[in-house]
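Just one chain is shown here, as structure tokens, and it is the form predicted alone.
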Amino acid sequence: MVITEQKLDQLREILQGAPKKIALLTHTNPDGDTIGAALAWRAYLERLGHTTLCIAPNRYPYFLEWMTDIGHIGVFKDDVDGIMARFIAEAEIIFCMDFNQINRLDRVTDTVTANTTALRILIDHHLHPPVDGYVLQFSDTHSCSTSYIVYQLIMALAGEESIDQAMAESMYVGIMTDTGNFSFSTLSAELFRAVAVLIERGVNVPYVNSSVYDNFSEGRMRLLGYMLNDKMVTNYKYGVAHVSLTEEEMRRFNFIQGDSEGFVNYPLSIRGIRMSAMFIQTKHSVRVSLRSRGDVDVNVFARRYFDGGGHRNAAGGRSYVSMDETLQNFHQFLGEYFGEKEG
């Protein structure tokens, strides 16, 4: 359990007394865990008094543009008058929250390093937390969602009273999202009860399933179809599926940041499958991302050959080649992964 007494007692002498500046940081490419997680917890750091801002390194998908509380969202890529770098600067505690390794914040790192006295705080579900860096963690592997552990931790200090329908959509969004609508992830008895209480203090559940998953662009379903007819490549030897998108193939579908999500999920419907990966370029790397079922560890996949790191079903990282010289080594790295497996 990592919401001990011990540690919520440390939380809350570190939050007791004056007023304090308390930045909530998340992740790059921001998804519905992150940005719910961050809007929940900075609602219940407001009601104690305390200044907060919550900041986003780029733009976050415009199919949660609807969340009540999504404009205390600031995003740092467009921070020309340098409010959040300033705020960021000066900020007594920070939050950083849905992920554990401070690159994961790109051109917010430098700004969040400079400042070596704040406090820095970890709520998080990621593996490999690391060892030090902060003066307290709540970082549970096996929760579903960091959303759960925001809300958790509510439920600790304050109880469910304190939390209200903003809170309530924006920890929902995060679970909701994170768990692929209830259908993946580490789902429990204890989820659904947490469920049950966040629809009590307001969630309209379909109203927040249809503004996700039905507020797509025309675009997206076209680059959809696109990418699953002329760009699927499959590979039934090891059971993988990997999809990849050019910068110019996106330019032609009138691409938005969002567009893309969940395109890695659909090869792993496909019998046989067992790994997907999704390769997206970037102006200065391609973004991976990976998803498997069963035994196929994707972390260590992700950890292993493309720095980066995640869940046993769910991780991403970068290569920093080309597309083509990407997905020549992604084959090599099938063979070496899975040949170690085999062997």
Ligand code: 5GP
Second form
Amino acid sequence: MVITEQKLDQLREILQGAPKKIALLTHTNPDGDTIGAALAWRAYLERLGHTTLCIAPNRYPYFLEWMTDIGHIGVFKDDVDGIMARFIAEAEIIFCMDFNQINRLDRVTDTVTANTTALRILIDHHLHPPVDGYVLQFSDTHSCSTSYIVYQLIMALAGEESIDQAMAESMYVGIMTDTGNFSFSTLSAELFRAVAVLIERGVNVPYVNSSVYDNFSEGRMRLLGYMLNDKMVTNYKYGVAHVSLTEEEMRRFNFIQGDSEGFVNYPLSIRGIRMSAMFIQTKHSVRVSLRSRGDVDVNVFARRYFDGGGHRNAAGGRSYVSMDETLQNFHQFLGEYFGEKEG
Ligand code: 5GP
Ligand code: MN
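Can you return the structure of this protein in the form predicted together with guanosine-5'-monophosphate (5GP) rather than the form predicted alone?
Now the complete complex, all chains and molecules, led by this one.
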């Protein structure tokens, strides 16, 4: 059990007394879980009387824009006046939501590491939790999402009466998106009981579902069709499929940030494919997304070859060479990784 009475006492002690300045940080390229967890936890801290600010290193995807509390997320990249950097520097407590490596803060990393006075607390579900740098860690690597850990914290500290509709919605979005709309292997009966509570607290399931999943642009749909038809490469020897997108291809389909969300999952629904990889060109590097089924461990793959990590069945990383070279390397890595495992 990750949420022990001892840790809860420590947390209560840190949060009690005079109102404090508290920053909540999401990981870069924020997803539904890091945003949902930060917003729900923020609402709880505000209720206790604290002054809070949720900060995302860069902009959240447009399919989260409808969320009730989304206006409470500040985007560090757009903060021309340095208000957020100052808030972080002055914060007495910093909550790190949904990431295990400080460099997942991207451009916020330096601001946070330069600040030595704040108490840093981690709430996360990624493998390999950090060994130091935090006064308190709520790390549950078996949890389906960070939002579910936040739910368990709020339930333990204040009970379900304290969960209002916006908080319930935030946590539901995190759980829904990080479980692939309730389809991954991290599901449990307890999780569905928690979801039942969130529904009782006011989540409108069809509304949330279609706000996230039926709200894409036409360009995104056409890009998906193009990518699967023209760019998908299958390798049945290893049970691997990969796709890639260049900047030119993304421009052709009026790409906006968030459009490629979920693309990497499609090749996994082909019979015989156990691992899927997606390579997306960005200005300075190639972003790598990996998904797998069963015991194919893409966390190890991402850590070993792409300077990244994540979970066993969902991980990511980066490549700092050209797309062509990245794809050549990938073939070599596959031979090494699967050849090594078979041999
Ligand atoms: P996605 O492919 O959706 O960007 O990420 C899948 C999972 O891998 C997420 O849990 C995410 O946190 C993790 N992940 C993605 N990119 C990186 C990375 O560069 N470093 C690490 N450590 N984890 C990553
Ligand atoms: Mn997560």
